[in-house]
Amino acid sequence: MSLQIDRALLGQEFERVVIGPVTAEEILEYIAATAEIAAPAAGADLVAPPTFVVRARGNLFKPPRLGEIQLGFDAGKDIEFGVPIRPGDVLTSLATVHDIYEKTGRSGSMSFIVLRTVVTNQREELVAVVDQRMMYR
């Protein structure tokens, strides 16, 4: 079964979210919860772990214009990191449909949608580009 998706969705913004300012407490809570990095020494320059950026993604798991298509399976993420996130940063995330493609595997036809979220800070510096692949059957 081929998924019929309007390719006019490619490149169109479907969500913009502003988060922040990020607090030192949020960063420290994230570090404690994930143990991704060691807690910084007192007085050290505090930066968020790289994966903190996924918190800046919006709340929509698919563009509203996809209509009746049911939520698919997470098929992975690629993250390109930019400048680190520091306390006081205000993050803006902009989500678009980046790609639509099909593959045929052992279990049949699969359709993929790549949702791209570009995150910048208040200085318009690139914080991250997150490509989220969703698979639909």
Given for the second form:
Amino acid sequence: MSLQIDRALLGQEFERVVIGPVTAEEILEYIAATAEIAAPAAGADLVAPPTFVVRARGNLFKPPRLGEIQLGFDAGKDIEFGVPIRPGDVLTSLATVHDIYEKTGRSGSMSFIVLRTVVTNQREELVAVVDQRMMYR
Amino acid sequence: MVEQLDFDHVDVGHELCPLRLTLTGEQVARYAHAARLQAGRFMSDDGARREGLPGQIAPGNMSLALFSRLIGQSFPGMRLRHLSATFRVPLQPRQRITVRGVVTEKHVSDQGSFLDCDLVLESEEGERWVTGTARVALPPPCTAASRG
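Moving on from the form predicted alone, please list the structure of the form predicted in complex with the partner chain.
Whole complex next, starting from this chain.
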């Protein structure tokens, strides 16, 4: 059975949050947890690892107007990176419903909602565009 | 020790030196905390069971970090421009995993030198749990002029 979703939701902003200022401690904690980049030498210019940007999001995992559908699972992400994140940056994260589509697989019909989060910094530079594909059955 | 490559010395089809690791439950919880993803399923087996899962799982975003780590270790000085991942099977701690990459495209434009890579995170049995792609900007190729 296909999921009935109001396509008028497409493109609508459903959450906007401001995060930061980002601290050096947060970046160092992320580096220590991932080893994504080498730990910087003392006094070196500190830049966050690329995927640090996934922290820049709000608390809603779906638009409130989606109503009663059960939360699905995270099927994947696409990230387009802009300028890097540094300590002191204040990030604004704006979430919209970017796409809604269905796929039919061996286990039946699956509905996908692509939630797009655009992250900018205090200079209004683009930090990243993060598309998260959520799957619902 | 991971090999370090530059644009001039890598060809399409080149396989990156894989990362082989086994995540502990503590490492997953530490990542979840650092990434502001503190749902019970990411923090412990008990937390996962309270959410109806058999045991702790890693956030999908942790796979992205592992992909980025592989790329970063292989191409020093690179800048990641695009990264994607499809989460096929939840990544679980205490399982031996391998993160692999292969160069699929190589091109130079006014914007710089770029490599595209296919990425995969697989189980010890070779089951593909996460697949992905990356586009990497590298320092421009050495030229006679730039070599001085």
